[in-house]
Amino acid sequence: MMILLQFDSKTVREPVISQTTLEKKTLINIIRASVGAREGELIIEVDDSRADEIIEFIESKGVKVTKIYEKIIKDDEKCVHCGACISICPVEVFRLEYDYRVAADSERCVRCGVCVTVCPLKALELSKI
């Protein structure tokens, strides 16, 4: 499961990810991070079966936690199936179907956003969290 963590000026200085990994004996995959002196945001991936337990622990450290259910959104009305997203996606969310139409498996998406920037018709967008 992908989770958005939002740190404020107090929590951004705490080793919350390290504490979670050590105390909960779990692996955490950091998908994206933007951390400054006063705030920060991380998108992490955790084991689905332990997500609630890990979320509860992180929230107890004062971090705002939001589950990410929907990742990339493809507008089939705008898409011309040019395949630009297929060639740029690092985790192979997109594939060409037998009828040469682009299909998306949003479960694989890591919200990096590179497909959004290369789509010439703006048919892709990251879901709001």
Contents of the next structure:
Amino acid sequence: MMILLQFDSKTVREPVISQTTLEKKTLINIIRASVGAREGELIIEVDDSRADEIIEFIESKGVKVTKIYEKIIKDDEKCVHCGACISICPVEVFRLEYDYRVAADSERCVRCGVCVTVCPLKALELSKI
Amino acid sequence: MTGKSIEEINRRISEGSAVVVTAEEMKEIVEELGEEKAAKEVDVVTTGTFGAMCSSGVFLNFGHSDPPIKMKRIWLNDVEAYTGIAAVDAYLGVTQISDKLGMEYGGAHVIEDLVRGKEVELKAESYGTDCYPRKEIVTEIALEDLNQAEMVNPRNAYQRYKAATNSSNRILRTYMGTLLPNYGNVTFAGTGEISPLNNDPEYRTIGLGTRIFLCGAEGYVIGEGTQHSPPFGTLMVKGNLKEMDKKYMRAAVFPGYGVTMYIGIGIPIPVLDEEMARFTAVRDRDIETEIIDYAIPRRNRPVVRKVNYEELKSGKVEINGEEVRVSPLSSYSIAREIMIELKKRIEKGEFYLTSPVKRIPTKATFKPMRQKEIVVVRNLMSKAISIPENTTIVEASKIIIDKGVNHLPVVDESNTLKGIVTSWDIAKAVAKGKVERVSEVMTRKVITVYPDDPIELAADKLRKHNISALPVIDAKKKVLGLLSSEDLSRLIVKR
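Please supply the coordinates for the form predicted together with the partner chain, as a counterpart to the form predicted alone shown previously.
Following is the full complex, with the preceding chain placed first.
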């Protein structure tokens, strides 16, 4: 599961991710990070089955946590099923179905946003968190 | 070999007894029944394609204003159209981009807006004449206000196209989509075995006058397309924009390249005899093309490998022993809808077949542009003063002063390029002290050119990398010479 962490001026100085890894003995995959002097934002991926306890732990450190459910959104009114997105996605979210329509497995999305800039029909959009 | 005529097929269509199948279905039928029986059984095969077709546009006639104007320049929603024809005629090309919005909006968007029933701003200016005194006009127009809106596309329905990849280490944004670095992906265009011209490769039935499905309207082939070069055949087509359906046309933007339009074309192919049955049974594995490297910005881009449409459609191809993912750029899904729609129209007796009035050439070559003179690196390069890797800084500084040069390519015993040092590198090494040999300060990742590269390419490399010289090497990285910005400046002095 993908989770958005928002750090304020205090928590941004704390090694929260390392603490979580050590304490919870869990692997954390950092998908995106934007860390400044006064605040920070991280998108991390954690094991689905342990998401709740990990979230609870991170929250206890004073970090704001939001679960990310929907990631890439495909507008089927705009999509012409050309498939330009298929080969550029690093995690293979897109594939051609049996009827040659482009399907998006949004669960796999890591929110890198590459497909959004590549789609000739502007049919792709990252969900707001 | 007994055959049937187009007249016979049309009679069956009017009686409602014609057997019409899609190109997809025909492959199966021929495999099952064989060519002879399939030719007797099937009357028409419908084909389809839906892809980005840049060479497209619309002739528009606006009618006369009062007082009248002879439009010299004209814009539709800030997209300029060509009006170097009569007073109120214009041609709007799909790739023309907006003066205000740039690549975000272009001719294709204006055309789509018109088909969607939207109003478009028309702005025109002129010099004024006795017969056309008006000098400017701004108004709103919709598709229904136009006298004619005729789509005329100089080059559509490419039979097959070269697939694209990228060997360089940077992302390329091209009309073949976004190409990832280091052979990161492959893109291809065309619908392969269901594409019109692949089902009539000798152009027996598709020619001048062939009635076709064009973006939902009844259109016509008006000759071979520009750059027609079998088996990379193309068609010039026309059709009435007012009868078109937004479902079968779509404005698109290829990031970093610009605006284009997805155009939907369906062509019915009469199964006149066994030969046509064989042609329409063509499979993706029989349709060959090449994957070419877009990293080389030259007319003749190197071929990475041969490939057929079956491999491309599988979604993965092998390049240099690695599996590379493939993106189609044409929509097989909408091409299929077009085949099925055309089949329905023929079955209902709403669409009849035509014999071509004139056939299009089965042999033609696509010539390169005649240029005044192509100056290549070889014409301007100077002799390179190369040094071995173990040259000392002191020796190098002497060479630089004695020979009056600024760049020393560093080579091994076989004259293979290993690096480059500049007078600046040497000066820095002297200032720092402690450095003994050039191998410690040389740049190892050298930007190079080939002797046959055009000088424009070399100048572009100098500018892009902010450097002042390029070693000229052969395919084995042996140093042949050096091209510096001073060498390039000789060009200007010569003039």
